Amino acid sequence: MHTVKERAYAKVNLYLDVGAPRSDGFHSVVSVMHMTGLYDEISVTLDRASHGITLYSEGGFSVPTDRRNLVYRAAELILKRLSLDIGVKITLKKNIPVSAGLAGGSSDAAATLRAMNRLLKRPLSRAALAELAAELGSDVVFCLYSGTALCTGRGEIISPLSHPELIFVIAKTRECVSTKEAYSLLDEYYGDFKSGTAEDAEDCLRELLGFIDGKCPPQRLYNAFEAPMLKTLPDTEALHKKITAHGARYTLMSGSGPSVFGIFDTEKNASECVRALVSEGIFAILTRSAGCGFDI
């Protein structure tokens, strides 16, 4: 038996905007993820001797060990189209915080696709890798290549940017949002998209790439879930103030939330603001861009 270890990155998005709901039920999104140094560890071993598929979970954070984790569903998914029927040993040890807007699920499913497939001599290509990725989610795409990206359509159509080296901050209280009821207060405070999001995002999203190419940095991030979010979460809307009061140049809902990251200048302020949040019983963790050049 062989087994392969990969690291399942955390990500944030520098910007978010959700467009009217489509035919197929996804919303459009146009968004650019942006990889950290947060992650979880996959480890998978092949047994050709056995059969079925075992995930055991460790870590700080509770997951579901069976078909309702993407983890065995990217498994699954990869001996389906191989047709083979062989055994598979996975370990998830989760660092990232369930259900927060950092794709952690979406990050530790990429990792088991590239895991399985190096263990299997890479019988499937970039390209197959991606369409199994699709499968399993929208996020899962950008996991599977890391990096920076701006991602549209409902998020699986990658566009790689450069990938600006960056320091971070990223917290979450205990209030928890689940995606779908994310999508239902951006569908009530956006008035079904009719008006649509912001005016000004589409300058946001221009400032943003600017400077990820090596222009001025933006005056602000955007994302479309954070005006309703906030005003439902009193806990992270009193994070997100306090994250800045603390120096972040810029602070931010992640995804549909609610983890909130910061963007700091200096380590220094970046570590005080850590120091300060987990005093108070907060999860926070400093971190760094990272998560570029993975090897499928």
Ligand code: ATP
Given for the second form:
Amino acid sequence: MHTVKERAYAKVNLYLDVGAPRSDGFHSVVSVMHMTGLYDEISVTLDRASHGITLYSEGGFSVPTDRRNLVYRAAELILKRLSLDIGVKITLKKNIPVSAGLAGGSSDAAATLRAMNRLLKRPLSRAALAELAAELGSDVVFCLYSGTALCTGRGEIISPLSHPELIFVIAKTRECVSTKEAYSLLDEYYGDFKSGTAEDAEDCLRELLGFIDGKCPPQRLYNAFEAPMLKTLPDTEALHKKITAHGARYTLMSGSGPSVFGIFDTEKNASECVRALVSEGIFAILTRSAGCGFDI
Ligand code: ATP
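Let me have the form predicted in complex with adenosine-5'-triphosphate next, following on from the form predicted alone.
The complete assembly is shown below, putting the previous chain first.
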């Protein structure tokens, strides 16, 4: 039996705009996703002498270990796609907060696809893996690759961008809102969406490139969820202000929240911010942009 270990990195959205719901019920999005160095660890073992998927969960955050877990569903999908009836044993160590807007579940699913394809000696091409990823969820496709990308459609159409090296503080209060609730808050807050997307992909790309050059004004990093969510989550609104007060150059909510990240100029300021937040009982970590390049 052979085991493969894989890291599943958390993403933040450097930009996220949401358009009207489409005929399939998904909202269209324009997003710049960026992989950070916070990661879950996945270890996959195949056993051709047995059957079925067994998932164990460990680490700081608890998740279901049955079909409700995206890791389980990713493993199941690969087995089905390849018509395999073998045993799969997976251990998932959760370091990424759950339901936080950091795509932890999506990244775990993508890591499972990569790990199983490697263990099976790569029967599936990158394109075939991306198809399976899109079936599992919109964010899973970005998480299959690495780095920074412009994500459009329902989030599954990926165009790689250059990958800035950033210093982050990622923090989260105990407040929680499901992605579904976050979208209804968004609908309430903005009323009718004018078009498919409020900003087009070109604007988004320009904003990010301006940001990399250090020319991007803070308000150009944008998340459509931020205003409606901060209005309903007072602790998260306070956290946002605290991170800014600790010297973050930019502070923004990630995804549908409630995680908030700050981008810092120095590791010293970032670590002081983390120390202060942790002393108040808030989950906070210092991390950097993840390195690029998965072995797919
Ligand atoms: P996104 O940013 O893509 O919206 P998120 O960070 O907000 O994702 P997740 O942590 O992926 O949210 O979890 C969302 C839901 O998915 C939770 O209800 C959780 O129970 C479920 N889930 C399924 N599999 C996983 C997993 N491997 N890790 C975390 N959550 C999972």
